[in-house]
Amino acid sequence: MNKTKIGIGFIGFGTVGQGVWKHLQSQREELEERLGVSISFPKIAVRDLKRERGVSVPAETLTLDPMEVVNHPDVNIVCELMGGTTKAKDYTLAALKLGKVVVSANKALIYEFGREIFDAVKEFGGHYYFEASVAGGIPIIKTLREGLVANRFASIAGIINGTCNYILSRMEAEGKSYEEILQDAKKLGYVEADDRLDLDGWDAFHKAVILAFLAHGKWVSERDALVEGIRNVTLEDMHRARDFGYRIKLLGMIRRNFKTGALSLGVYPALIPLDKTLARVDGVYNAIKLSGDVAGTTILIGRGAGQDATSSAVISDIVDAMIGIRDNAHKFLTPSDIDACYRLGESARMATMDEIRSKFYLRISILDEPGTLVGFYSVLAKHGVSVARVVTYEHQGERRGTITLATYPTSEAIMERVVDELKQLPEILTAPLVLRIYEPTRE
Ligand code: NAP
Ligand code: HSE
């Protein structure tokens, strides 16, 4: 039997690139036999030819010029694993314009230029696969597109940043600061080249935007979303949250009201009830809870970052791409697929801040003197915010106290006004910390 020849090129050969190479090498014969293809690795682009790598590749394969990968006549699949958005976009579009298949793990790129990339797919006939862009080894893109395609999702809630979950879990278990644990996360290959993307919630936001596009057909922009990272979460908050019956996790939340069309997207540290599955997902593990109207609740849990988990997702895309090339028929990201996504979005609009509701957790540092609580409670009462639980405690030798409380449900708009007014009170010593409390649908 004549085997289809497939050339796989890499742009970027760091944590993920080397992982993909390593596992493809060890599975090569099996894949070739199973798929009836013959695999080669003609070119690999890197930034530094002298860098020591965990795997060895033939020296003549390496290049400093990613366009050599794109233009190489034997490369049909370009794995864009370099990260960043400017150059990565140029190489991606160049490969798509040649009708090649691009496999990517680059969620920042898809957030920023997803529309252009998909337009290029439609115009030039290339293909774009991006399973590894969301939740590392969890096959969430395939799940949305294939396994749960019959569903509309009123809610998708996920722990979708491995670095933050690793940091928060270890902070709670070991009492260390996030800066200390971040160094370990870097050594383990979990952290983005720019660690602010992880710590400030942007990486999880990019992933949530991809999920929202696939589920609801809308590209959500930064200005339409709530995005907060984990820097302000203290060990003290974790202990208070536990006293209230919760754990704190960085959560990505996509909600859709199918009656009004309202779609909301947020990424923030949230208090999750202790008895819920999401509260028990620790370390680098991610979890995504999908509430579908046909299948009901589905929860996927797996490693969300790191070399092996991410390589697993990239290789699943490479295998799909190889089958697509072999059969001259790609399943993913065909023009009709893209159009179908956009059609989904026609009935969606972004929710207003009055429409987005939840319970809230507040931490307030307040002057410890008779009567100072009166002003505080008056602000809550004025805005109709009802308190479900409250704990006040003193700090030995200091004239300040801390109040932590959990509210009943109210809107984002109201909570913003409450916080603005609290900040004006002279007895409130620092800006209040506000976290959302996750209210799960039935599991
Ligand atoms: P990384 O370890 O920093 O590797 C980046 C690679 O790109 C390096 O090999 C670097 O070359 C190369 N590179 C950068 N700029 C280049 C340029 N201008 N020309 C040629 N090569 C260039 O990053 P990574 O962790 O593998 O991440 C790669 C992508 O996967 C990113 O989009 C990231 O968001 C995504 N991702 C990562 C993970 C994870 O757990 N690490 C998980 C999911 C998705 P040198 O080696 O010579 O410096
Ligand atoms: N930095 C990302 C994370 C990598 O920690 O989740 C996986 O996308």
Ligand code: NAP
Given for the second form:
Amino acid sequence: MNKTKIGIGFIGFGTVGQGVWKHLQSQREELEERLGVSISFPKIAVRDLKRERGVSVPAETLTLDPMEVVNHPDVNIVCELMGGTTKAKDYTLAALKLGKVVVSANKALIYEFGREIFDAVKEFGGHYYFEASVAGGIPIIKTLREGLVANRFASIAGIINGTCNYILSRMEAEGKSYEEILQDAKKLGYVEADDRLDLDGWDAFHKAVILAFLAHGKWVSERDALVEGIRNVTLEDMHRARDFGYRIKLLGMIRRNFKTGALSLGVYPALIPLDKTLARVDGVYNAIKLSGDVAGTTILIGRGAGQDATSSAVISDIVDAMIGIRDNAHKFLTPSDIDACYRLGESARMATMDEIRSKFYLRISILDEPGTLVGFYSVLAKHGVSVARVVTYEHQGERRGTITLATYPTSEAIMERVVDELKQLPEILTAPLVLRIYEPTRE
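The form predicted on its own is what I want next, because the block you gave corresponds to the form predicted in complex with the named molecule; please supply it.
Only one chain is given; partner chains and other molecules are left out.
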């Protein structure tokens, strides 16, 4: 029996690339036997030919020019693991225009140029796999597009940034400040070089946009989303959240109202009830909760980052791509898949701030004098915001107090107006901190 020859090339050979190489090499004979293929690694593009690496590769396979990988006649699958967007887009499109398969973990690239990449797939016949772009080792994309394909998802809620989850988990467990844990996270290599991607919520936002497109066929821009990071969350907030029966996590939230077509997407620190699974996911782990109309609730939990978790997802795509090449029949992201996603998106529209409702947590620093609460409560009453629970904390020896409260559901638009007016009150000493309260019962 003649085996199909499949060449795998790498553009970028850092931690993830070396992990993929290592595991493919260790499983090579088994994969070849099971799939009926012959695997080779013709070219690997690196930044430095002399750099020491954790794996040993033949020197003749290394190149400084990624286009050598793209154009190599024996490379069928291009693993784009270099990161970034501009150059990565150029190499990705060049490979797709040659009808090749591209496997990527690059969520920022998909967010910024996904439509262009998918159009190239349709026009030139290449294929694009990107399981590793969201939630590391959790097979969320395959779950959405295959395992739960019969479902419509009223909500997708997820802890999809391991760095923020690690920081918040350790703050709470060890009673240390955000700044202390952040320094440890940086030393361990958990924080992106541009720390805004992790800490300000943009990494999680890019991932949530990918999930929203696959589930609802809509590319969501940042102007239509709520994106907040964890920099303003304090240890005091974590203690108060516990008092109220919650834990604070950075949450990616996608909701769809199928009656009105309204779709909302947000990434923000949220209070999650202590008895819910998402509240118990700690460290660098990710978790995603899918609420489908057929299967009901599905929760996936796993490592969201790291060499092995991401390598596992990349290899899963490589195996699917090899089967597609062998059978000349790729199952994922075919032109009909892409068209189906866009048709689904035709019935969706972005929700207004008046339509997005939630319970809220507020922390306010206020002047501790008789009568100072009158103005505060009058603002809430003016906008019809009802308080479910409130606790006031004194600061001994100081003329200030801290109020923490949880509201009943209200809209984002109303809460924005409330906060703007509270800032104008002379008795309010600092801008209120506002966090959303996750309500799984509404799903």
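In this text, rigid core is short for the largest set of C-alphas that superpose within 1.5 Å between two forms. Given the structure is predicted, the values throughout are model-derived calculations rather than measurements. Numbering follows the first chain given and starts at 1.
Under a superposition restricted to the rigid core, does residue 33 display a Cα displacement of 2 angstroms or more between the two forms? No, the C-alpha position differs by under 2 Å between the two forms.
Quick check: residue 306 between the two forms - does its CA shift reach 2 Å or more after fitting the rigid core? The answer is no; the displacement is under 2 Å.
Superposing on the rigid core, do we see a C-alpha displacement of 2 Å or more at residue 292 between the two forms? Not so; residue 292 is displaced by less than 2 Å.
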